[in-house]
Partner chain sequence: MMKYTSQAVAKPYFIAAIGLFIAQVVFGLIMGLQYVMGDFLFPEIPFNVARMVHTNLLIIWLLFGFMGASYFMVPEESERELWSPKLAIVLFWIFLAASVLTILGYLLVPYASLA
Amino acid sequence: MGREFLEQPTITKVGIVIVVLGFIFNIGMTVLSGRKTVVSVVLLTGLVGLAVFFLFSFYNPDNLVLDKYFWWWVVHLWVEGVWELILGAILAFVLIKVTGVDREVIEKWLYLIIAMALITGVIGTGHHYFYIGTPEYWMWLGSIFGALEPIPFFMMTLFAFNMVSRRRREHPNQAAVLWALGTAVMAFLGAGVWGFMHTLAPVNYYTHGSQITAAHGHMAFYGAYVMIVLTIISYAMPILRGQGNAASAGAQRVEKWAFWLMTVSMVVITLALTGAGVLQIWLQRMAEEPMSFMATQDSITFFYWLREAAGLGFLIGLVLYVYSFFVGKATTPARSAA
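Please give only the structure of this chain, in the form predicted alone.
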């Protein structure tokens, strides 16, 4: 269909819908048969939202402005709308388990975070509507609500560190605690700070589609998507494997090395792409005699090589993370998982 990220043939899209509905049915029946908590309801709401907004991928109007308008209903509202519900729910679940803080306290934080996420994220879709043929009021709505989008991510960071500081017990799975804190910080930096850098319409006029966008995308995806998945894996894997509440001290040590290698490497990748983006904008879009695209790319190759080196560091960290599953034996009896 020629639509970035939504280029799947229609039959493939139908298959995706069937699989996602089956997944949501599985999760939904699990929630219905168990304890209904704020965390599980928020998680299920986010998953349903993912399925609903994907349906707009079937709508492919001939008008290019309408095409892009509704295209963002999938891409943006997945990332900066319903995914924040899923992220908040998973983070809240892990923090309940590893800190022992009262569920009611964590749930109040979760309510506040998802309210801000939905208020800013839904209307904040407008920061993608700059200069594509939509009415001028989107310049204001997109800029204002796009600028407010870092707030729920900042609240998530405060939430995570506050809960860990108020913990009632030292959970043996310190690697999972580290991932949980890292998720909050990197999501705020990537989605919040780097997102804010180019969300205002006058700034976005120059930065749109540059390496600044790539820098934001790399850190935001790692912080808000990858790290929360690794957080829940880190918490659940020892229990699923019958190792108890935590893997061995040796395995956790390797996992922490993996955390720092991947996270520091991603920071370097982001800074390299940011440097490339700033130089690209200056040479190609703001100079008195702008350079061509390819000439500009030749001028910023140093940043690409730096990004490549950091990418190799990230790969080493990922290998270490997988390797940590096979290190040593659990120190906690399996029955303690209950």
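Next, report the structure of the form predicted together with its partner chain; the form predicted alone has already been given.
Excluded here are partners and other molecules; the one chain stands alone.
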């Protein structure tokens, strides 16, 4: 209770565990009794990891340092650990489908990416252990492994663009291709670049818990996880709705507009929060005569207004995205590919 992201009442947490266990059982039985592919095994591994690390949300030590220490075992080991396996598996699946590149090639990339994600990400947990009462060796471990954490994301960008440029077919669902490429770029920027910005201990000494964190959080969650979910929805929905392999050209045009509106808005949100963060750190923590927290907040409202305006742009993009599902649905089904 009361810890960021894990505020759910205990009964909800128990419910989540039951739902996730049932889900993993269902998926696991299917994977284990069918053809085993790298994609499905990596996906299943990620999902099992998701379930296992969520269990630490039940552990609530009285000591505040220990509390935060294990809180990150859920939060960090999710988004900078096992969720990257889920992300990689979904990206690989969609790239196999839309590019027609040999599964073997894509699987090798996936292995390398998840290996780098785990090698850097697990000990990279240490970049959350600066100045919170944990042993000092975390400064070195967190800085070094944290600095390496952009590598798997950079590999994802190389992976996606390489596969698309080596494509063996023009898939009719170009919106899904756009989402897949967008995921790779924005995940690298949000998780990789904006994460790197404050992962070194001497930098984090100043940026810890500032708006820089909020900037990074927004672009990383959007780029890595929002966009990968929208990628698979973009790929799967036309098939699930009996529209053939792709939505109509008109619907895809609207969807691509939604992509750009949401993505550009998120870039502006991130830049605005970064501006707010830099000023906040300067005024509150570095100036000759540091200002109080609230006085600082009052001095950076320009950036907060900019963020709010961009947020409105994001909402418009999202509404457009929803609207894209209703464009051209009146035409006959099975208008599939060419």
